[in-house]
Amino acid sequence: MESSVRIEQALSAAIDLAKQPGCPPRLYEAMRHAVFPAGARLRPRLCLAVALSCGETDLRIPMTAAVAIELLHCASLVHDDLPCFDDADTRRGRPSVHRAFGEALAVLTGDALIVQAFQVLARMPPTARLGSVLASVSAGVGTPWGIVAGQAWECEPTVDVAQYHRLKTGALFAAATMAGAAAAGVDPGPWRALGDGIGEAFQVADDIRDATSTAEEMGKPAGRDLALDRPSVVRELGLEGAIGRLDRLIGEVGETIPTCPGAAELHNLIRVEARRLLPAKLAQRAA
């Protein structure tokens, strides 16, 4: 079965763990709203791709890690959209969680998805790999180098843009590559650089899209970096400079893939996905 279909099924099953007697119905509905319909699912797909590239054929443990990472990503989007941060009315082309369910329930929904991610990991079949997978996933979330720390840099008077991007966006990509390796029984340490590089490239592409796309094209509000005076590669380097940085990053990412059976296929997948993130009118210029 195609990995994207399996990811959707596994995510649905994970959310349905909350559908038990006594769970507030609107909380469950808000959790499903936050996770579905599907976004790009880049992080879980990357986690699975790394596990496969390392030679893993049994995807039960990699899929568990992939689902946990995507739940954490969706939780971060729910919180990121809140009025105290981006104040975004839409996400993936429909009302954001706080617009559909109210701000209070949106805060709780993000919290619930974070906890659900670790409940999923706790249900992983007994294996010696659990500790390494758990360490890889949790490191991408909190402090000092996870997405919480990355978001917190928006609250500081000054910020290094590269560090901000490395934490806010790159941390979960690093968690995806490292957890994929750990789930395959491989040392996750050498895989951090790949995740960091992919995360930085993704954030540069996202900054470009924010500056050049419409809300309809993005499925969420555009122009937020400028409106909220937020760190941005486009604001720092200009559009041409940002496209140039993305091109360099994509070239550098392939050099960080550790030696593994599926290195060539993984490199090609990363290049294709990175180009796909750009608006069509700019993708050719970054080729």
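In this text, rigid core is short for the largest set of C-alphas that superpose within 1.5 Å between two forms. Residue numbers count along the first chain shown, from 1. Bear in mind the structure is a predicted one, so any value in this text is a computation, not a measurement. Compared with the form predicted in complex with another copy of the chain:
- Core-superposed comparison between the two forms: the Cα of residue 221 travels less than 2 Å.
- After superposing the rigid core, the C-alpha of residue 232 moves by 2 Å or more between the two forms.
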The other form holds:
There are 2 protein chains.
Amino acid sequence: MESSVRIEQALSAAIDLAKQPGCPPRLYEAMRHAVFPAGARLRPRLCLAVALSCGETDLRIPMTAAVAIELLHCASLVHDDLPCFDDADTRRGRPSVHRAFGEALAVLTGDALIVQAFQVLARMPPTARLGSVLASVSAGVGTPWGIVAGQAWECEPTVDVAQYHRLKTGALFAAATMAGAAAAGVDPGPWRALGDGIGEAFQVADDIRDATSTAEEMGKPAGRDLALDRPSVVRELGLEGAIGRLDRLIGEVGETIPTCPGAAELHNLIRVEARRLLPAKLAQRAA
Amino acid sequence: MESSVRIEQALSAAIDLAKQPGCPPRLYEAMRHAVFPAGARLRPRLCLAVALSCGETDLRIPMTAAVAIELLHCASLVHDDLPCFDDADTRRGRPSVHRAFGEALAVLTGDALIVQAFQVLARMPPTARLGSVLASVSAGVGTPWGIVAGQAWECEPTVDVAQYHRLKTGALFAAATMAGAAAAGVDPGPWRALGDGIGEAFQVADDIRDATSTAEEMGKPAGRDLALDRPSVVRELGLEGAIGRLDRLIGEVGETIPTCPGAAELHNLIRVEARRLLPAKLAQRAA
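Target state, the form predicted in complex with another copy of the chain; input state, the form predicted on its own:
After this comes the whole thing, all chains and molecules, with the earlier chain placed first.
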């Protein structure tokens, strides 16, 4: 709970770096609109949890990594909602950024949030870990295998669906685990598999929510997978099958956690979080 | 001349990081389209020139900064050309990215190039200079006073024109001089004024070109300032007045060059480059 408060405070401080004389005030407002009120903040919490599991007790460096990753996630939502992609009117129960501020400012808000993530990293306390954190964070977003590349698969004539999901969703979870390790001074490479596995589980949970929730519950349009003829685990396996796969994936990710002081607590935390991803009426069954 | 070849090679290598199995091939093509063939490459050349002037002879670190800055410049052109901004059909004599690849992929290409800039910095040889270079580069692009903030002034109900140009154009020149200094292990702060001054001179030269060149000479639509009722030094002072101001600005920037081993050569280089910015028929008069 305490870390959630600290994440919100750190995100707010990061956005407020833009609140200066000479900065366009609507750009600042749109950036704040894109980042608040809080979503689940899964990725920054995962990043911090990994750093703690690796034995890091000073969270100043992990927190800069966590904030950078959440800003990049929010940026991706702003651009994904644009008319040329999902054309979504709502996000987190409010108008999407382009609906509230116009398309031009929405493009720039996404750009500004991407850059802000790296400005935050640049303000990290001086440490030799910066290079490793920067590499982990940026690789999860860019090319060849980050979330931007994942989204760009939508612009190709033929798509490898598994690769599409792995990049579009999994890459930023992998960035969260890897950057958490890097921020703790640990080699990030062995932490990639955990992030990939969590990303896959998240994608299944997201498909289940899309198929079973109302737009009000989700804070964004529901039933989009069916409406847009997108691949979905629920369409492929049915609801019970999808819940079964989620359970199996969450069990499996435990095996991918590298040896570290807090491995058992980390796996338990991931189980709890996975249950919270499901609509309340299904969470009991998944448990 | 040699540094120009090395800049192209380094940019090509940076883009080719995206050419991997699993990366959407059209995204890679669009990134390459956005960065090649070469524009004037003013900013990376300025960045390298500053690092050399500061006495740095090993250009590996300055080159990563120079490449990052040019990728960010190219990203800004891709997004500025979008229908919701300038709606430009051509750039560097070829179709703009959204004309060639569609609007969705153009948004993602800009995003990918922004992130690629930071991925390039992450691959810098290990050095304590990374934090300072990262701060200089990212501040020139983001908020409160980078080029994204400059562009966002177009979305405000009232605009401070001088501030608009200072951010939209000057900020990345300031990033180039500051990152060049930082990459040479020198405090970047004192190098900001030189970048700001060069940015202001560039803006005047750009206004002169827009007013006096054909679209073919510019490789992009000409006469846009008049057509879009934009502020322009040529409209304000007339052509002779604008050329006079450019001469004065180029003279003045010499006084802003911090004390360093190569100050005189750097000022001379800036004079030569400034003349090259003008259409051939005017360059003689400016000289």
